[in-house]
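Given next, in C-alpha cells, is a single chain: the form predicted alone.
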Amino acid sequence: MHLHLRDGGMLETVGPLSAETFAGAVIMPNLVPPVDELQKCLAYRERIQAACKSEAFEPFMTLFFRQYSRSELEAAKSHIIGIKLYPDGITTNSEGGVRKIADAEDTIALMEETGIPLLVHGETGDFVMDREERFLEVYDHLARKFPKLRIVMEHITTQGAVKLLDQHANLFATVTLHHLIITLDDVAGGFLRPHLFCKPIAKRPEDREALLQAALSAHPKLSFGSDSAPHPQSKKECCGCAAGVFTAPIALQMLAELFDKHDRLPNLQAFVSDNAVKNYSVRPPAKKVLLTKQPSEVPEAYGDVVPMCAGEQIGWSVEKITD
C-alpha cells in the first residue's frame, strides 16, 4: 500500500515486478514533474497498466498535495485513493512540497469534507534521526482539526509512532519490509550499505522491535507498504546517494520468512492484504499466491537496479501464483 514504479523506462522493469505477486498497489505521485493533476493521473494509470500488460493488478492512485479547489477534489475523487503530501525537499523528488502545514489546511479540510484520504511523510527538517518523532505532533494537530479525515502515517519508523496509531481513530499506518529487519547500524555501522539507505532512515533497535511486534500481531490500522523504491545502480553507488530500498520482487517472501521466525505465520495475510482492503475500502483484483518454505536466492539485479539481498539466499520461494 505504498509503492513507487517511477516512469519510462524504469516503469517498465520494475512495474511487472509488483504486479506479479500483489493484487495492488497504493502508487506514490513524486514524479518529475509530480503528479498533481487529475489528467496526468490517468495517464500515468494508463502507463503502469501498459507496463504490467496481462497481470491482475490494480494501480491505486495518488495525487501530489498541493492547493486544490472543490471541484478539483470531487473530479479526482473516484479516480485516486488519496492526496499524498510531502513537506518540501525533505525526500525524493519532493522539491515543491509542504513548507508550512498551515498553508496546507484550505485544502485538507476540502479533503475532509470530500472523504479523499491524506497520505503523509511525515518528517521535519529537524536533526535527522528525530524528523519522524519531532512530526507526530503534526499528525496529532491534524488527526484532532481534522476528525473525520482518514489519515495515513506512511513508512512509519519509530516506536512513538507506533504509539500514537491507537491514539487517534482517524489514523492509520504503513510499515515496509526493510524498517521491519534493519537498524541504522545496518546501514551505516560498518561499512556505508547504500542499498539499505532510505528516507526516513532506519532507527534503533527499540524502534524497529516496536514495528514489528505491531505488524507481527497484525495491528488493525497498520498494513505492509514496501516503500519498494528502485534507483540506477549508478545512483545508488555513488556521491549523493539516492534514498531508496528496492523490495518488490522479494517482498512476500522475506515477510513469510520473518513472520514463520516468529510464530506468526497465521497473521501474515491481514497484515499483507486484509487491513488494507478494510482500511481503504478497496476491491483488489482477486490474487492467490502460494508460499512456500523452500530457499530461493536474490538475484544481484533486477535490470540496472539492485535489490535488498542482492545475492543472499532467503528462505522462502514463491511457488504459485493463481487469479
Contents of the next structure:
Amino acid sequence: MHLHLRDGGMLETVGPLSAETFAGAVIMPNLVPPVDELQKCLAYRERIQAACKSEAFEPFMTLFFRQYSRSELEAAKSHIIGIKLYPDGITTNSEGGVRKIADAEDTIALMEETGIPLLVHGETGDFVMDREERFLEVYDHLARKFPKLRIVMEHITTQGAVKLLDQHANLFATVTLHHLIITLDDVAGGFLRPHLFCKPIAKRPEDREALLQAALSAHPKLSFGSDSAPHPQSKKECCGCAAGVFTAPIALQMLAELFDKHDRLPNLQAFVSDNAVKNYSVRPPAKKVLLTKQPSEVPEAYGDVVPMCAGEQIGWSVEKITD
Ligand code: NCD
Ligand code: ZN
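Form predicted alone done; form predicted together with N-carbamoyl-L-aspartate now:
Once more the chain from above appears, this time first in line as the rest of the complex follows.
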C-alpha cells in the first residue's frame, strides 16, 4: 500500500521492481500535473499496467484531492480506492493541495456519502518535527465530524498518531519500513544521508518504538505502506535534496529481517497483507512470496535510483514467487 510509481522513464524503471514482490499497491496521484480527473487516472492505470508487465499486480488507483462534484465522485467510485489529500506544498509534488481543511469539507462530506475513503498526508506547516503531531487534531476533527468516512492516516511517524488510531473506529493508518528502522539521528545526526530524507521526517526513538510495537503486534488498523518514493540520484545527491526513500524492491526482505529479529515473524503476513486487504477493502491477485533467512546484497542503484541501504547486506532474501 502507498506507493509512488511516477511516470515515463521512471515508471519503466520502478514499476516492474515494485510489481515483482507485491500483489497490489495504492498508487499515489502526485504526478506533475496531478492525477485529478477520472480520465487521467484511467490512462495512468494503463501506463502502469503496461510498465509493470505483471498480471499478478493490481494498481489500486487514487485521485489527488480537489473540490469534486457529486457526479464526479459517483463516476470515479468504482475505479478508485480513495482520494489522497495533500496540504498545499507540504511534500514532493503537492502544490495545489489543500490550504484550509474547512474549505475541503464539502467534498469530504460528499465522499462520506458516496463511500470513498479519504487518504491523508497529515502534516501542518509548523516546525518540521511537530508537523504530524499538530495535524492530529485535524484527524480527530474529521473522524468525529464524518463518522462514516473511512480515513487513512498515511505513513504515520509519531507515538501520538499510534494512540489516536484506537480512539476512532473510522481511523486507519499505514507505516513505512524506514520509519520502523530509522530516527532523525540516522538522517542528520552524523553525515547528512540524503537517501533517508523523506516527509514526514523520521522522528525520535520513542516514536519509532511506538510504531515498531504497533507493527510487530500486527495492530489490526495498521498496515504496511512502503511510501517507496523514487527520485533520480541527481535530485537526491544535490543542494536541495528531494524528499523520498526508495524501498520497494527490498521492503519485504527487510521487514522479514525486522520481524525475525523481534521474534514476530508470524505477524508479518497480517501487517503486510491481511490488514491492508481489510482496511482498504481491496482484493489483490493471489501471490505467494517465499522469504528465506539467506543474506542478500542491496544493489548500489536500480537504474538512476539509489535505494535505502544501497550496497549493504540484509539477512533475508526472496527465494521464490508464485501466483
Ligand atoms: C513522496 C514523493 O516523493 O512523492 N515523498 C516523501 O518524502 N514521502 C511524497 C509523500 O508521500 O510525502
Ligand atoms: Zn507518499
